[in-house]
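The form predicted alone is given below as one chain in structure tokens.
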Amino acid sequence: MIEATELSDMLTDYFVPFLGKKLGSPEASFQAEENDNNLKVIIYLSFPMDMKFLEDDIRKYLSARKFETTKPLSFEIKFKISAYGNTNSQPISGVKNIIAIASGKGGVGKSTIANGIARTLVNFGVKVALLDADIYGPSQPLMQSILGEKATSDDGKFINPISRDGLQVMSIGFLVDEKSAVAWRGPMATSALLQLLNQTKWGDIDFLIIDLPPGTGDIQLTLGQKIPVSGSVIVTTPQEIALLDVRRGIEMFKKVNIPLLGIIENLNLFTCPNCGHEEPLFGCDGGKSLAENENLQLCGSIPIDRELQESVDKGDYNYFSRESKTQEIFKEITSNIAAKLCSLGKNPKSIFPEIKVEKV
């Protein structure tokens, strides 16, 4: 057990990427095991990330520290996801965490990013669902290649989400004709959102990603008042005209006491495919300056990517499983969001039972 002890001592000084805490902290516990044939490290993470990236990073750390072993060294990484954040609303059955992807402005690529985060979480190995909350213009059915399919119900009360390669998806697009315009006033739209959320038969979900419509209207306010949102993420593009609207979205989430997990900057850089010249078509560092001014984390910046745009337009969600520079950015963004949510601590409703006082 000499090598296992030495390894454990060395790993307690290793900082877990994205988390900012050392191995051995409550969010990232571990144990080293040794037998006659091998040496093994088992890591229990409270948030998901790319397991291969973590293993490679630890091996680099150990190599730099000149750790030597006579036995093969292996890693086993397990995720222990709890309900995080502090909410006052009734939890949704089967759902541990709800993350809202929002923007105060349309046309910033929010639905594409919500899709990418959800798919990246699936690739990390956790259980994920995606709710398309844009009642007037649902886009997730197309992005998930399930356009035209209709949701079903086993009991006439709860709706079954449609699953695609490990991702549960629900959208108003599964309940109405795709060519029909949804001409509902605000109260009807918010009622529809609550029904989609509460009457969908979610099945043991670690993360429910909500793709919100743009703006700061009835649906967004309902989200803060009646839905147990664990945290929100703001999507923007670099130009000032987008930042003006995004600031309003940030203030709205603050007023309804929904934790802000960070900012994502989309369309930040164009690279010429012929010569490699890089050009910031929509301005420079808008998301970065916004994050600094609001004291929020910039979770990542996504470049203009033609392959990404073409993939979501034709429902090729497998784009997020293929190796690319943009997908590496999505892994970084998703890990930052999950780690920030984990750092909020456990939801007290999931820890303590509800206390009822009855007259006797």
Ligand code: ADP
Given for the second form:
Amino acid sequence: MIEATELSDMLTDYFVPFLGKKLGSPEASFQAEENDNNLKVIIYLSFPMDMKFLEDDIRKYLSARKFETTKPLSFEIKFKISAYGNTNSQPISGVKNIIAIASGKGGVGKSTIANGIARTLVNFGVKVALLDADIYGPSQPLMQSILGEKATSDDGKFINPISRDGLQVMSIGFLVDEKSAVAWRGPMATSALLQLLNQTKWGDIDFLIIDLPPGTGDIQLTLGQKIPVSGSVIVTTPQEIALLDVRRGIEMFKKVNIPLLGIIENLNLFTCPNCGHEEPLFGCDGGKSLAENENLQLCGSIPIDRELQESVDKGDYNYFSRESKTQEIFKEITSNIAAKLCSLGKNPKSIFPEIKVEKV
Ligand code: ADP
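Having displayed the form predicted alone, please output the structure of the form predicted in complex with adenosine-5'-diphosphate (ADP).
Following is the full complex, with the preceding chain placed first.
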């Protein structure tokens, strides 16, 4: 057991990426095991990240500390995802965490990013669903390559989400055509969305990503109050006008007591494919200074990426499984959001179910 003890001692000083806490803390417990032939570390992580990245990072840390072993060293990383935050209302059955992806205005890449986060979470190995709540322009059916499909129901009460390569998808676009949804007024739109959320047969989900409609009007406010959102993320471009809209979004989430997990800056740099020159077409570092001023985390900045645009717009979500510089950024963003959510602590509403007193 000598090597396992030495290894354990060294690992308790290792800072877990994105979490900012050391291995051995409640969010990242571990044990080192040893037998005659092997040395093994088992890590129980309360939030997901790229397992290979974590293992490589720990191996680098150990070799920098000159850890030596005579036996092969292996790692097993297990995710133990709970319900986090303190939601406005009781969590929805079958769904541990809801993360709302919002934007102050349309066209900043909110749906692309909701798609990227959901797909990256699937790749990390947790159970994920995506609800397209963008009532006036549902784009997830296209992005998930299920355009034209209709949701079905087994019992006439609950609707089955459509599953594609590990992601459960539900969209307002499955139930109504775009033309009739556009004519809906606020209360109609919110009640349709709430129904969609509550009457979908979600199958044991760790993270439900909601692609909210753009803006900060009544629909978004009511949804924020009525949906048990664990945390929200705001997508912006670096321009000042987008940032003004974002400030309104920040105020809205504060008003309804939904924790803001951070900001994502999209379309921040364009790299010329011919000469490699980088140009901030939509301004520079706006999201960074906004995050600093508002005391929020900048979860990441995504460059203008033609391959991302082409893939997403034709429903090739496998883009998010292919290695690229942009996908590395998506992994970083997704891990940052998940770690931030986990740092909010366990949701007391899911630990202590609401007690209903009924007359008999
Ligand atoms: P929103 O949901 O905010 O209205 P979308 O996600 O639908 O925005 O994106 C609008 C358009 O911008 C889409 O054609 C999408 O492919 C493209 N797009 C989004 N992010 C990027 C990016 N980082 N690089 C290139 N194109 C992008």
